[in-house]
Amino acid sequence: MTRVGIVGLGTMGRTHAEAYQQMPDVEITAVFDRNPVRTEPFASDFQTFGATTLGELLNRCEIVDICVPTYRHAEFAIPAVEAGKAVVCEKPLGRTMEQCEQILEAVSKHNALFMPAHVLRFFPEFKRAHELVQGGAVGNVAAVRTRRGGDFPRASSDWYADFSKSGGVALDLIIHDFDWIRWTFGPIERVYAKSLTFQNLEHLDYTLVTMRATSGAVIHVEGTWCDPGGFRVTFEICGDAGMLEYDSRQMVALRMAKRAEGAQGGGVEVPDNPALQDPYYLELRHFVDCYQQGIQPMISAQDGYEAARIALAAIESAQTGKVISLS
């Protein structure tokens, strides 16, 4: 039985706990939150030990799952790594590049099993689109457009509204897309962004990022916390052999159109409707399997660092009005 401890008992802590509950070879042996009011009811719900300190939790588990707000990731991830634990840490890796570098250094120094929780790679439509692109289904990719967002997220402490803690929509939300884009289309060489983040609008945020990949592909990433109509995710991937489209509000969400032979018209649309599975379960099951088998997870600490680097470059561009080079 693999013993897991969860740090941070908000929405994501509960989401992760519910996923572990479905694993017959995993036991949640301890939970901890800096707000002790949360600990007792959470521990009761999941029939586990409510730790009063991080040290108590570390003594009771093999895997530590970090679900605290972004600005506290390094505060808890580094001691867990130093204690010799396997660590899965919610995205983004850190609030600043300095925090990300500190985590990366600790992981390297202690040769830790560590995974940033970039769950988008486990969403079936995004996983399938990655496989299709890598398999050449759309040919040479020229342009990519992604859109993600809904209304402004709320938390008991309203920390999302504090840019110094959350990093706004660029770091908290569309970092999902930045990681998936790197994974699917390769490294990013430059970033330019426009944003409402610094306009002092209460509980509204929006960012549009234009990027160029080293492959030459032009990529547009849109993130919004201004849409009260419900959460929506879309993407378009255009290549010289066809196009992939995804819209989370469509019944058949993932569609592919192939160009006819000889670049003639009349492309055929092929709907693809992947089976629904809980991506959070798949993500955490993957990490538990890696721990049990002694192998490295598919998402590395370096991947988390690079995704944060893109997000923070977008923030810098939006603040300065300049193109930010990452090469």
Second form
Amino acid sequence: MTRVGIVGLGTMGRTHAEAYQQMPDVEITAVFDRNPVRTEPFASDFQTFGATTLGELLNRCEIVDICVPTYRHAEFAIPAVEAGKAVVCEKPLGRTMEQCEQILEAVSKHNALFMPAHVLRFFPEFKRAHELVQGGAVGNVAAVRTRRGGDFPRASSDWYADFSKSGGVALDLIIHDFDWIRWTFGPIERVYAKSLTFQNLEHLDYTLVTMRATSGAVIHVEGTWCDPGGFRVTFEICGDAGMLEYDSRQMVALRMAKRAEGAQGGGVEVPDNPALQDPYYLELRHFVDCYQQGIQPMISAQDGYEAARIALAAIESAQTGKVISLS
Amino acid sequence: MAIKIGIMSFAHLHADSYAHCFKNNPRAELVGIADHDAQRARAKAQQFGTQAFESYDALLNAPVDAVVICSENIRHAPLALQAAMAGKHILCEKPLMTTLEDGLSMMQTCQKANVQLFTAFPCRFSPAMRNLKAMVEAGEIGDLLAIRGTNRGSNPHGWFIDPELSGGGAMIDHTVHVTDLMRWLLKQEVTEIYAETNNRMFHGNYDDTAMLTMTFQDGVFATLDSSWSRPKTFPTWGDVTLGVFGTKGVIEMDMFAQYMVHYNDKAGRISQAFWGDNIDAGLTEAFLDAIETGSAPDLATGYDGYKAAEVALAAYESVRQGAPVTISHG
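Would you mind generating the form predicted in complex with its partner chain now that we have the form predicted alone?
Next comes the full complex, and the chain you just saw is listed first.
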């Protein structure tokens, strides 16, 4: 049995716990949250030990899964790495480059098994697109567009709305795309961005980023927390031999529409793209497999660092109006 | 009395559509065609049941009230000057010009000659665009904050990919339509522009991929993808889309998403069978209004064409500098 401890018991903590529950060779041996009120019900739901300190958790597991808000990743990931644990850490790696560097240093110093949880690489549509591009399906890539977002996310203590904690759409949301873009199209040379993040609009955030890859490909990334139309992801990859196009709103395998109760009419539609295994399961299974086999995961701490660097460059560009060079 | 129209050059494929619109409009009479390419003039004259003139001067000496210029981009200015001095009103294909000097001299010459100069921006006559503008003006989505636009196409080849004739590549070809829509919607000018381009679609000596970022006077920012990035197998020529983001909501427009999908075994391809309104009909109708009454409020003027092309030219300057560039408005 591989023993896993989860730190941070919000939405992501629960998503990860549900994935581990499906693995017969994995046991959640401890959970911890800075807010003790959350620990007891979570521990009870997953029939595990509710630790009152991080140390208590570290003593009971081999793998530590960090699901706290971004600005606290370093605070919990570094002690876990120093305690010799294998660590999977939610994205983004850190809120600042300093935090990311500290994590990178600790991982390197302790030669730790570490993976930033860039789950997009395990989403079947993004994985398939990556494979197709690598296989030359569209030839040399010229232009890429991605789009991600919906309405403003609501979470405990509204931490997404606090730029100093979340980093806004650029760091929290479209970092998914930044990592997938690096993975698929190679390193990024420079970044230019415009954003609503600094206009002090309550629960509205929107960012448009234009990047140039070292290959010469031009990439446009859109992130929105201002679209009441619902969550939507699209991508388009144009090359000299073809194009790949995906829109989560168009390509839906299953839709349920329910009539509203009462005489008012109307209703709500729930789209769904069911799969045998969800991307969070696949991501965490990959990490558990790597731990069990003693091999490095497909996403390195350095990858997490580079994705955060792009996101923070986009923020810097939006703040200064300058083109930010990453080369 | 029908308004007498002449067409100067069929180099741009839009000339066919305009000729068709005038032929089908009882208010207009297509008097004739002149072209650098005399053979093309004859072929088009035959196709549209009109007369081929042996020179532009011959066309301008005929009883013509107004002309449409559909030449290669670099010839817009000399042809417009020639038409203006002959006292003809002008509807000029976009981009209005390939240098600021050309644009200024076109506007000045038309003003002096007391003829009207318009730019062919038919997207203003799209019912979807008109409704979008009305929704914004009614305050449906609050104050505008940001816009995401696209005007992608397939590579038109021919003179379009010869910068000596076109003044550039995809960026000069496809920036101006949506820039004009943004200016029309916001009633603001672009103050800063940044652009990234490459030639990775077709590997020629012209840009085929272009992403622009614009900032408007009141701080609204926008991006525009004006690439020729539609592959050969794409089911239609391209797109015009706008995502408009406001304090109270969002409007998404896909201007030409009024089609059915045609799986055509005879042609061996999939295409879009468009059933929406013909926006060129609205454009040409407005041009006839302008000639008849001196007023067509939604028709883009020479100045509108100049301001949109100015953005495209500044975008090329941004690419040369590798940095955002500013545009000042006197």
